[in-house]
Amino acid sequence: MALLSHLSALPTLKNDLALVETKLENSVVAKDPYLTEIAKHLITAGGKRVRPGFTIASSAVEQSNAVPVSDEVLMGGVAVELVHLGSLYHDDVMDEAEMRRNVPSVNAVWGNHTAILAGDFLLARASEIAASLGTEIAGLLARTIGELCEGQILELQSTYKPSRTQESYEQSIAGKTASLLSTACRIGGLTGGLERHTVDQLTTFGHTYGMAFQIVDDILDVIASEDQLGKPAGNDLIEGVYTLPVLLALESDVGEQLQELLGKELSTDERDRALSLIRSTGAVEEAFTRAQFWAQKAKLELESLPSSPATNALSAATNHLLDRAQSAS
């Protein structure tokens, strides 16, 4: 896993994430075994656990020696991951997705109604855990769930609209991606008992990292192969989600040709033609420059934090983010 390999400066991280895994499964046990099975579906399918990993690392930025984190930090990571999983259950319903993490999606197996309710159940459990960690964290997580919804609504408003602006795109990814990564880091700082100014710096780091993270992900959807992605390339184009590389290509010399293809559902051939047009421009390089901008802001936040294994690990993870896009191009 990329996260584990690039946070390897934290010797205890593997054990901490193993504890998170157990706590995740335990946190979704319901009175009804049927609901428990559905709630555990994506947990047992695995995952990178990026967000709890960032919670754990953030809690340790002031520690010169790596030590196991507290139960509060672990449960903070569980709460953040449950919000992420709940959002995936809902996303798969909206996208009519049939697969997630190499297993059939919840909606494909149990239907949309069940998937929506199970997603709600995960969000409820996340909120319950957050409440046990204090009113500040409970309020923070509730606000973050709202920001996720706002970001997703902004994206839905722009579906199949080539007129989508870059400003609207960044507002959307700030809500649907960066907000939860920011919250993961902030919860790590709060549960780790760090100084308030350090907590605020970690919060900004999580936001700026999240912005770079989503832009890189969107670049990969345009340039990576199906084997690299684990799904068909150009999936966002198929769904009418026009991301930064697409928006930049629309402003290039091939903009008119690309505009003729977009604004409607695409066939496989039309998708491939659109991808070819985008790749023929400097749009990917421009989008990568924007990802670098956000990644650099993230690293600047880390530079003013105490030098520690955790701080170094977060910096390595930020560098890896950009390396992913460069290695795929």
Contents of the next structure:
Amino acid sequence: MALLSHLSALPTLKNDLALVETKLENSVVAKDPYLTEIAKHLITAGGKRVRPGFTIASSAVEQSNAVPVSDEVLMGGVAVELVHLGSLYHDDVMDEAEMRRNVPSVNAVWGNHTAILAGDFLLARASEIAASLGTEIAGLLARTIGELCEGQILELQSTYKPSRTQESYEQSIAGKTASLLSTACRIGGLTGGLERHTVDQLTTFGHTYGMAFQIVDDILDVIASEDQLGKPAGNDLIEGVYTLPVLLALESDVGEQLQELLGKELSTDERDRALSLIRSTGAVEEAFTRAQFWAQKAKLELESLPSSPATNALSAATNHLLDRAQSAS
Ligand code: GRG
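Okay, that's the form predicted alone, but what's the structure of the form predicted together with ligand GRG?
Below, the chain from earlier opens the complete complex, with every other chain and molecule after it.
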């Protein structure tokens, strides 16, 4: 929970997230205990719970004192986390990932077919909860699921393509990552009964934070150690996903050398050569500047909201994001 432990600005958040935890587990109980076990697998494995944390904090930006949030807000957070979980189940099938959240992935334990169906089941439960919160939230979550798919498809289309453009990269991360963070905040604003203008500001905050969040994640894949990541570094390179630091390095002095290595599956040696080429350029710093650009936009959006424990918590989360990337470099 490293990210949210920084949200001490909002003292009620810890208890609200504990309630989300119980509701999450209850929301995936199926008739068949076998399906329940699979659906709970990544819930009990942990995760930072950034998205429900943002739903809760967003709902409370106008509260001058930290107070526990309503059941609607908590269920909004549950729906968002369930979509996130469903996307992780499917993502791990696509990547043939062995581990997730420091435990064996669902596909590694139960196989691809079961992981796909269990992911569908999580999305179904998320949709049911969203419907109980009203048609606007149901429509919003459905649209967001579509955006996740669009972002992921765009990424797939540029797999192993060093010609991927930075615009295409940003369009992809807007769909696969920023859209759900944006929706997490929007649902917080809606279930918190906030004014339209504030709801829209929170939505923009979530989007801009999400852009910075994914760029930082992509930087860490290039610079962090295996220990820090909990998985081998350069995983994206191996999978042919060329992220912002890689695209920037391709434009540098070592661009041609890097280009010769990319475009195909890499051995561990080749991956290490590609990583050291990228690290030898200013590409990581440049990518970090882009993350800062998005984080700055996020903070700007918060500046016009009332100063409150929840607004301060969202601001602290944005600062923490950049600290994470800086301390790994
Ligand atoms: C079925 C909804 C659905 C989507 C299908 C597979 C897919 C399309 C999209 C994948 C999207 C994806 C996995 C994006 C990456 C998002 C991301 C940054 C994940 C890591 O989030 P953290 O760091 O993880 O918040 P924890 O484990 O802490 O929750």
